[in-house]
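A single chain comes next, written as structure tokens; it is the form predicted alone.
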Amino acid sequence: MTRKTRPQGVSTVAVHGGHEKRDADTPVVEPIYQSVNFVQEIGTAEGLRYPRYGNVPNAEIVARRVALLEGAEAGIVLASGMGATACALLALLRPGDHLLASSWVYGGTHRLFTQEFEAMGIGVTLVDPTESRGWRRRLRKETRAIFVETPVNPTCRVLDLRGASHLTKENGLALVVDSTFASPVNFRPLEHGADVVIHSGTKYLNGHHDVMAGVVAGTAPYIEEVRQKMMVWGQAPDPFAVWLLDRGLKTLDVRVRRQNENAARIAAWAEGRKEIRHVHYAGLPDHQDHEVARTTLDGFGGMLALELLGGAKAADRFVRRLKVWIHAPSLGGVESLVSEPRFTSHAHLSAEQRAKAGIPDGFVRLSVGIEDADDLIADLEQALR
């Protein structure tokens, strides 16, 4: 009888996942191939190697390692992270095809959607994803998508697949799903239903606030598509980068572990607040998505929201005030960030509205790092007085 092999658990795959077996003195951290030329076989065109085409030695390890990490069949590494959204979704679209999407959508995906996609002649529809029945009801014979974000940037929303992917699946559809805010610690969309997992690799993944990348995950075929169109759209990584990326991927599990605990304790004692009116957080039980959230995560997610009492004023002066926390608009690394939607991702809206999307004046978006809780909290208590 055969014996089934135990699955390695999410820290050994992110530390070793994509290697193949090292032979003795071969160094234990892989090398960067800063080369832009790889020495060709005369006579075939078989094994071609070339940086713009995504298959160099340190774009392939972390592409098998981060289809590992969300359990699919292959993945790539690209530029950026809307390199990633806009490629995964040019191999599935042409013009004259429907996308299905949620509104709640960041910022940027957002613009690619309703401009750039509707000028290439595809036909783009936003759905109130908590809307009963509404996807069923606005779907087209020339629907060939469904996009979603989970969490939502920056509401930290949770949203149920279950609706999305069962429709899919009855229509001959892809899902895709941006799951950046959650990584695969706290979520695999494809344990799911979702077919195409894309992140933002800047974020989580590497951690470190230092590289810009995005990745794909889902089928060898549909991957292959993918890569086809970083190809051509010049939206393949730097070697270096995606060095950096595989040596923040060693860490993913416990920093996002980390970030997990700091984000519920912040959120727990924000509650509290008089200052507050709001705190955006799934894993808090009285959240709209708490059930949602811990039926299908494994962790709450190192992101949350704080609606301050006295809107943008408000929020100007407790960011002016923080001394730990560090202004600036990324998210997902080991240092603490804050940073205003209507100032960034949402800066195009008026502020009526980002208000409708759930995002008034006074709303400040926290990403967790790895600092010791107790003075994150310290430093939001004395910015808050």
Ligand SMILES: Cc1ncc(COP(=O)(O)O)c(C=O)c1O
Second form
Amino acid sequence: MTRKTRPQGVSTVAVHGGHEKRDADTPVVEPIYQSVNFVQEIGTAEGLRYPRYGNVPNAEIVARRVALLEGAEAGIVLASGMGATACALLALLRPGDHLLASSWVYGGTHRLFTQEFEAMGIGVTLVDPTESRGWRRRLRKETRAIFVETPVNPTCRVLDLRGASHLTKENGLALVVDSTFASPVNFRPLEHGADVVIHSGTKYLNGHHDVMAGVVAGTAPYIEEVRQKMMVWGQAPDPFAVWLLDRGLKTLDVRVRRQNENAARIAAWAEGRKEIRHVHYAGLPDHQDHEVARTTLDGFGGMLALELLGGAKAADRFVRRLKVWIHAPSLGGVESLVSEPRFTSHAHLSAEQRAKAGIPDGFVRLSVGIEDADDLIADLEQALR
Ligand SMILES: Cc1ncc(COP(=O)(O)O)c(C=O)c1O
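I've shown you the form predicted alone. Could you give me the structure of the form predicted together with this ligand?
First the chain shown before, then all remaining chains and molecules of the complex.
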């Protein structure tokens, strides 16, 4: 695929990327075009603007910035992360086609694949992404794409894309990566053989827990296909959401770096605690994915998980005692959040099934915010005691 390498540093692109030029007398901050109608030139269908088409000014700027951040030719902003995943894949797959997908994906993505796609006649095979030659063994002649989420929600595993990337190149397939947990600050999948990158913009890209959005980046012709799907499935974002995303993106780099630092400090502290059985954070040198993370990521991320020795009871007590950390299911924003997958993404599974998936009772997921690490640790400490 044709890729453009990022011309400037991530902070500069996050602040300025997407602005073509700034004329005298124009506002420094892009004004919001809170209008769903734009005056049309008479006598032509060319240049017709409509928010659902993804071609209004705020959306175009953010789409260009996301493409620059990911090193992609083009990007597009959608109404949610799920909207992004659905349209990104519907642009690649037709009834009769087959998708190979990692079995370690966000719950909503899992439902989309196993319920919706199957019902549409799109075959989906879920693969353990760490199984050696697992992708190759399940490849069919109808296979059109491989889908991987990394780092993985909620286990924070970091996957090596080399096997899947090799196979997709060899067979002319598309490698699609949900990179929500990393953000383009920590990982840019296109630099590691992916063809398409997806984010829930609701998370790190916006970073303030107040916007629902999704983005897709890839080649220009492919993004045009995604736009066609977005238009007819009604997955375009509202103008205000895009304007807030524009604003949130400007601080992406400083936020994520701070979140990386805070998470690393919390992981190091948690490792020494007798009440914690296991700390899931690939930044720790003895984590099973440390080597992959160290060699492919620019930062180990702001997500981690703790497995409390006392199981469900200990987790319940711990979460109730926290004062700074907020009990809430999303992630990636400035406020530190704690959640238990047994009551969110994995609520539909039995305790045994969850334990098999690496999420036993007592497993708490932390989305680390930008508060002072000392305060975050002190709060965790008093809740554990
Ligand atoms: C990894 C991942 N991808 C996609 C999504 C879906 O994003 P949204 O909630 O913006 O639709 C989520 C939501 O939690 C997620 O964690």
